[in-house]
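The chain below stands alone and is given as structure tokens, in the form predicted on its own.
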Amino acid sequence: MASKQSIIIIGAGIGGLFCGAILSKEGFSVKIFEKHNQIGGGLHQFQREGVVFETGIHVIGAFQPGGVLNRLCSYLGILDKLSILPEDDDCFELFQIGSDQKEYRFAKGSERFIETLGKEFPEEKENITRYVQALYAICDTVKHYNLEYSETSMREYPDTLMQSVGDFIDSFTENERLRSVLGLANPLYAGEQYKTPVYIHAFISKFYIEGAGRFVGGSQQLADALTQVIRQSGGEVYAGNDVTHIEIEDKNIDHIVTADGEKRRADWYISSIHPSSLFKLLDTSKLQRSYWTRIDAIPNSYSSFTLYIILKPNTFPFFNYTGYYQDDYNMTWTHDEYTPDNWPKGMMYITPPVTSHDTFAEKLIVNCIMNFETVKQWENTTTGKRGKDYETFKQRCEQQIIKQLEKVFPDIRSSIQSVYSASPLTIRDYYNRKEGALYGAKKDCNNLALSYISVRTKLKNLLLTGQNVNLHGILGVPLTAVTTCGELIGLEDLLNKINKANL
């Protein structure tokens, strides 16, 4: 009997995992390694005053049923260990415009979605209604998004796909405010009006429409039910272990080594960090420069600043939709431009659910968009050795987000019974992120070169996965993270048995 393929994995994140898992199943011989305690990158958990709270994944899409997400966790056997609750069918985003006071609620499923915000546009419903047909028209174009096979990679496309989501929203209608509210969930994915490419909001803005919802206890189940089938074949996710060296030898990678000093090989190698994290292991003499130099270029997405809310007992309603505000209409492009004195200039808030029949909400987690410029002067320090500038700093940064939260929940100061908040330094210390990126690399339409990366590198055994190729978050990672194992089993051979898993 031949032996099994041996694999090593640089990071137990979203897509470390579900490659672990797939080629797992798929008889591969698996073993990640993690830099932190806890594996999960944007599935981690902390407590504080023993209640948990998310760091990254809040809200989800696709885990409905026939959904790309369901199908791909029925394959690996997981689905039956997660517990989900779908988000309010009649609002599962809540839009709210200061300036005019103004809420805009969307509806699921593509039809109810029209209806519900061409009320709010009757002259516009036509256009509406061209701008969803579109949407879902470009995600039917990108097959193996949607787990089915096509011999066209993503350099292939049509023009359509590569376009600006400016440029897109605006091609439907000439009302402002409508251009505005289309493109206001952009903060899921850093978008820039005209610089994103329109894939990346029309998948999103999709697989939320479809099936929006959150985990119900947390989001760590993922990652251990994905550490459960690596395990149960065999496999290891070693948590605490991390990668300080990997050795080249003629385009090839001829070890690994850990931080516990052990030289491992492996016959593939797979890396889930950011680029830039890997290029600082591998020995650049024996590198092509101008490969990984343009990878390593790549602009990053901007960060956030995260405020997480305990709040009193019985004192403050459950509510089962995503929840955005800004002060007016054109501030929709611009949450990255700021003063200090005018941040945040918006925010999305949301009380995750502890069972799936909450009334009153334990507690509140709020995300306000922050460059990383902004923490940049305690760049060069560590958790808890920042000093006293950045505790005053953070303590602002709080203060400035409850008043905007008070403009939604006048009384939410009542309600509040502790407050813990992170900044992009947090989210580059706990996950590895240049500059603390919340997405990943940027996308930029107007230079494929700087927004398509391939799976494949330029070293022979060495593949990528993660949020900085193509497709970040909950929905884009693991579909990333099938297209890089189908480099190894055959990505036709691959859909054909998750979709088979699903008849």
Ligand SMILES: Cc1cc2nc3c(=O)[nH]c(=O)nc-3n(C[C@H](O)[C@H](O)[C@H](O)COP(=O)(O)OP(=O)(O)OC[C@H]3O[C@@H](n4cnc5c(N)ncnc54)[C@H](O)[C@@H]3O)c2cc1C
Given for the second form:
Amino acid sequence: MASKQSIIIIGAGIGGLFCGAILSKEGFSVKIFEKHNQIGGGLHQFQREGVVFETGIHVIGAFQPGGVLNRLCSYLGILDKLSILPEDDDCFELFQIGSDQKEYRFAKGSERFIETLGKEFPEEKENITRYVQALYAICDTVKHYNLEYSETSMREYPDTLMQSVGDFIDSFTENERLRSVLGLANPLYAGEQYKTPVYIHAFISKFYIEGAGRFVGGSQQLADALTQVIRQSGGEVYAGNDVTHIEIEDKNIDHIVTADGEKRRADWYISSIHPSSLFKLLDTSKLQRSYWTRIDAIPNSYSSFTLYIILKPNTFPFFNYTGYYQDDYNMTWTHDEYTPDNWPKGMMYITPPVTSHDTFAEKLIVNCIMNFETVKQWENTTTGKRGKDYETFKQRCEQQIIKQLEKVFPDIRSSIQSVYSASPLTIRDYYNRKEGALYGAKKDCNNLALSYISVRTKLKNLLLTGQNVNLHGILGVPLTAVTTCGELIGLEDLLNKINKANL
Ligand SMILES: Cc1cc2nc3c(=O)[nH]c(=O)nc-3n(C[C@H](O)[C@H](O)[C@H](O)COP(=O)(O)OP(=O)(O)OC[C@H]3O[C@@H](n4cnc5c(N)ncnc54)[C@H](O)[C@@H]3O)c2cc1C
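Please give the other form, namely the form predicted together with the ligand, since only the form predicted on its own has been shown so far.
What follows is the whole complex; the chain from before opens it.
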């Protein structure tokens, strides 16, 4: 019997784990090396005072019957291991604007979405309908994102998909307030009004309109379920053993070196880490430098400052939606343009579910956009040793967020038991992501050639996966994992298998 082809994967985040699980299921011998002592990357959780917090996956989607993640997890046999609470049908996202005290509810399903938003903008209902139809049409065009096979690559799709999200929204309405409201969820994809390609806005919007939800008890359950698939097939995920060097021979990876000093070889290698972090592991004298320097130079999306609040028991009601607040409509696209005094310009907040029937919230997580520049003065420090002035900076940020929160929850202070926080430096150091980029490499429709990253590389036995290729998050990263694995299995075959498993 022919021996299994062997794969080494760098990084056990969503990208590495989905690749590992798919390839294990399809008969490859998989080894994953993970820097952190906990598996999961963005799925990673931590505990404070016994309370579990998610770090990088708070809101999910596409796990509803027929959704792409439902189908992918069902093919992997892990769907029944996941506990998911769908967000409220009538309001999965609540947007509050301070200046006129208005609230906008995004409701689930395209019809209900149009109906609900149409009530706020009765004279614009037809335009809202056309906008939603166009969003869905964009999503239908990209076959792969529906787990359907197509020969067309992302670069060959029509220009309509590659126009900016701002131009796209502007083409449906002259109403400035509606334009602003349709863009309000842009922190979910680090949107830049006239730079982010509309396909990103379309996928993320439809993803949540169709099936927004949260993991009950935290996101680590998905990492554990994927790891189990790998181990059941004889593969292994090695936590706390990072890849420290990659040796190249004749345009191939010859071997990698891990932190324990071992040299390790495989037929194929997959990198699931930030391209700049990968670049640092390579022996640059043996590289086609122009390719790697282009990849290394791709600008990154902005980062965030996160506040983790432990709430006093039974004092703060649980809510089953994702909340957003900003002071005025004109701030929609400028959360990353701030001064020390007017930060944060917006915030996203959630009460993660502990059970599927919570009445009170145990915790509140608040994410606010922050640029790496803001913490650059501490860039040469490491976790726990950043100094007193950094701690003072963090405390000031925490207080500024709580002040913003009081605009939505005037009595919030009386419910706070304790607070913890994470800055762009935390994101950089925990995931090894350049500049603590929230969603990795930035996509710019004005320079797609610069921001395009293929799963294939100039090294013959190295493939890429993860959020820097195509699309980030719990939707984008698993779908890119399918593309990456398709290079080894045959994409058409793999998609057939996934779809057959769902018949
Ligand atoms: C604060 C925050 C909130 C977010 N909220 C959401 C959300 O609600 N919904 C959503 O869909 N997305 C969200 N995202 C985005 C999402 O977390 C990412 O898109 C996703 O986790 C990226 O997965 P990945 O596998 O590409 O990379 P990562 O999760 O970064 O995984 C890479 C892994 O590689 C490891 N690694 C790095 N270097 C090495 C090395 N040399 N050797 C071995 N291992 C290495 C890292 O430790 C990490 O585990 C959020 C992100 C952040 C930061």
